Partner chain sequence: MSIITTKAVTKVYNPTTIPVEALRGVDLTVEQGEFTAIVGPSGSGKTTLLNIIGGLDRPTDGYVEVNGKDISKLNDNRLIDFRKDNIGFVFQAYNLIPVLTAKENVEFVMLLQKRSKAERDARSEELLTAVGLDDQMDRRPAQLSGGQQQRVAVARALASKPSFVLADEPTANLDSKSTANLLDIMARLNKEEGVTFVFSTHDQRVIDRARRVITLVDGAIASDERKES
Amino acid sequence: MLTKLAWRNIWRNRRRTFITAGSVMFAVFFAVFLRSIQEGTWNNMLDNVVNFYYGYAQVHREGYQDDQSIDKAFEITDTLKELAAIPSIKSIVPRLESFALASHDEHTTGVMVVGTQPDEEDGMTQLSDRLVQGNYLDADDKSALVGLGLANYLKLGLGDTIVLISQGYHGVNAAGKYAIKGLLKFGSPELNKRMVYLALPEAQRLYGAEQLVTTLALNIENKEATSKVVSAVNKMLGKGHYEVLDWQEMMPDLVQAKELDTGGSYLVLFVLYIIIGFGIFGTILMMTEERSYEFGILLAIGMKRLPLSIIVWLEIVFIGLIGTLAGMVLSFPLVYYFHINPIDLAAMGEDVAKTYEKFGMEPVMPAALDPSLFLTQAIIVLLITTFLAIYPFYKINKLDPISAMRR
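Coordinates for the sequence given above, by itself, in the form predicted alone:
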């Protein structure tokens, strides 16, 4: 009965209901949009760095993460090949990775050389989709793919020759000349400026590391299953010979930067929630004061204070539910638009774009289209509204019916 009365009451004064629900609606709208932009920007960066190169988990020789030397290369044993049978692992991508000095004409810079099996690499990172010029590698190619930023710095074009000089396996000399077969463009500016890809056999020949690799990148079907996959691989390989790391362990700086940024966004949201709370409380206060005469009449004719307080509390909760649902519906088109059409920060000026590139981030801000973002913010705002709806309990408990009816 109380619930039915509360529902009917909120439609007695539609203007007041719409004003209160509107304040809740805009609170949900701004909270959802702010979180979706922040989450979307980081998801985009993680995809650019993790999904387009590192993968969500890798297997190395023990100690390789701390000392990334080609001397820690290893041979792919039968046990390592059996890792592909673990559920959630689609394939295993073997790589031989090392650093080199790259030069062309009078330009020289340090690069990351990745020897990989082209088909397996493409199956995990969709590397061929990164091509902006030229053709993709074949399994026995003796040419190279380079990042577009690196090509621009070295003044390289298709068909030009890049010279690589480094130290190979156990100190052998490593030097080679490779024709440029294709140019790659990554979302991460840092990858654009550093990456050189060779077919795995050619990279092994260059570094004198025949049949050896430094990394096995695990192509995992669902990133949410990464921790389970890492546990299963560790169990199969045992301890003492190999290390199995997920992307968070491989890139702790990136994780810390995300946590710091997320903490900052929570602080901004906290301030926003305070503003939202004051706005909603002001509306509740106005609504309660406007109805003092009504409450006085009801108390004077014998209605108990507790049922009356519960009815008013339920009214505010119902209005809060209407506002949160409306806020979710209102925010979805905007979030969806910026999910499909990210905010291009480069359009705001070259300085803004360069600032993002210094941190290895693509200067775009897409919105995350994650249902949990909508639901979480809606629940938080609804809880704030529900808590503030306790005020009418206090007001009605202290209300003097005679004084209220004289107003």
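Compare with the form predicted alone: the form predicted in complex with its partner chain:
Chain only, nothing else included.
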């Protein structure tokens, strides 16, 4: 009966119920949309970097993460080969990575040289899908693939030669020239401007590091299995020789930037919640004030204060629920649309796109279609409503039925 009474009571003043539920709906809608776009944009960026280059976890020689020197290259021992047997690891991609100066004609720039096994690399990062011109590498290729941004900067085309100069393993001179076999386009502008791919044996020759690699990128079935795989690898390799890092440890700056940005959005949402909270509280004040007389009557005929307070509390929770559900239902199609069709910032002008690229971000904003985002925002708004609905408990607890009925 309490529930029935509360449900019927909220329809006594339909307009007020709709306005209050509308404000809750707006809060949920706005919060869900904002967080989806933000989370989607960050996920897209992280995926660009993680899926298209790093992989979810990597094995290095101990200390490589802090000092990324080619001198920390290592041989692929039998134990390391056995890592492929760990469940959830689909394959292991060995890489020899180092930095070099790249030049063509009068232009020179710093690049990241990745020597890799082309087939394994393609199995993990689908590198061949990134080709916009030319052909993919063979296992013993002597030519190179370069990022489109780098090619543009050095004014390189297919068949042109890129010269790489660096310091090799234990200080040997490293120099080589390579024909451009293909141009790659990455989602991440940073990768676009920096990447040069060679076949692993060619990179080992360049750096004087025969049979050595700096990185074993682990091709893991899914993101969620990462921590399990990392602990299994750690267990197999023991401590001291190698470091096993997940993608968050490999990119702490990016992870922190995401957290900072998310924190900023919560500040915006907090202000929104406060504004909406005041609106809801206004309704609660009106509901309790204008019904004091009725509450007095109910107390007089024998209704206790607690169930009476629960009725009013339920009324507000119902309004909150209606608004929350409506907000979720309303935001879903919009979030879904922008999940499928990300906002293209390039369409807003070249300057906008360039600004994003300057910060290493792809100028697209897809919305994340993550149920937890919907639920989190809905729960926050519902909790605020539920918390504010405590006021009638206070009001009814100190209500004097005679004074209330005298009005």
